[in-house]
Amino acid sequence: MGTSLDRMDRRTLVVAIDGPSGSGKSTVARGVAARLGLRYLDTGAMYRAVTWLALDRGVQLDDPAALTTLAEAATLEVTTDPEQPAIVAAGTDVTAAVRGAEVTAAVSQVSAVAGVRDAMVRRQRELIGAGGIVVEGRDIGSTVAPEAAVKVYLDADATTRAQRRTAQDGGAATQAANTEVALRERDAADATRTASPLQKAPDAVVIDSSTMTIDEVVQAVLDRTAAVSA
């Protein structure tokens, strides 16, 4: 007899994974997508791409109207292959560039603009389409795809997240304290913005990954998916 995962219709499945920076959303979402043969969408990369465009074109970050116009007109090409996710902005591959320090420092301000979020949410919903995708971000289960069959809020304590982010960025262990301060500031900015704040959807399952390996978290999401699809 096949498992519920075997029987589910992956073509319409939407798995929403939300959580703060450094909680492991990207790695876990890609792992789940690869295991289930689904597409993968990193919505944060889309906001980072708009931020990169703003910095590249000299758009003032304190000008919501200009940022909204930029986001609405931006040409973004998103690759949803979990093995090789990529994003191209205005013809430039910015997959690596959007992870740079300058973009990271500015993305919270840009993504807090309601017009920018409206523009990106429309595009994200178009990419999700009928389903068959794992989507990660900060407002997926609450705003972008509230109808998602599986909703997970992935969390971890700030110290652990800072250590992970520092290691991911190739920094020295002594930098973790500064990274933790930056993460806490980002958490506060994301949670208190007016437009689509970082929050757990009411029906999302919380997974605290502080003491878990990536494989354990991936399996926990797969288990939740199987339970929902049973």
Given for the second form:
Amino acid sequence: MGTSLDRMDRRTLVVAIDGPSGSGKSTVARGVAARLGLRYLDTGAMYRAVTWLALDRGVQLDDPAALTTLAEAATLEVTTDPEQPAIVAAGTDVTAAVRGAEVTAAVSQVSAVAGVRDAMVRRQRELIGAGGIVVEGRDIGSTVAPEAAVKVYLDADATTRAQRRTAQDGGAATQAANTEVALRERDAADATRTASPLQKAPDAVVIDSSTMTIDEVVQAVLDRTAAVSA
Ligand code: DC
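Having seen the form predicted alone, the form predicted together with 2'-deoxycytidine-5'-monophosphate (DC):
All chains and molecules follow, beginning with the one already shown.
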């Protein structure tokens, strides 16, 4: 199905997709970007890359000043192609490594540091530039791009999110209960931190994907985008 977007709109359009882990953000954001011919930015991968660098260099995770210095100085190259998103940290392609268990266990601590967030938000705004992009994260509609024309808060119940995460990681269904515990802990940390917590922007449309297919969610975001561009 087409949308009413013309090329002019696409060049400046920003679609912000926020939500907790396992809500389907990445798949949906990539799908929407591919369908509309837009770039795609995974801001979580940037926090994960800084976390990877901290672990690689032995920077203490309980030292906010050291983590801030690291984040400010880090060379990050982000590929915004929705078909092949990639991230290179200090010359190393960490696209796969940032999905590993070690990084996943440490990233909430790193992303809670205000100085790290300031450094990442600055880079995210540079990458967004004039627009033409779908951006996923936790604080995109509220903090990184409050002017975004389309803001979606994608949610799903915790059990569904844990099942999706387990399947994504290639784990057995029996692991989903453990994943759910870890995921609830990470959500709580992300939602209660003082610096830019996970939050729904007041003007974001909420989509609960618990009982929806990916295609249905992508279509719902496309419909929303067409509506605001009409
Ligand atoms: O979406 P993800 O699981 O890759 O995110 C990794 C971590 O980074 C997660 O703990 C939340 C955090 N994050 C954040 O604080 N702000 C963002 N814009 C994106 C991710």
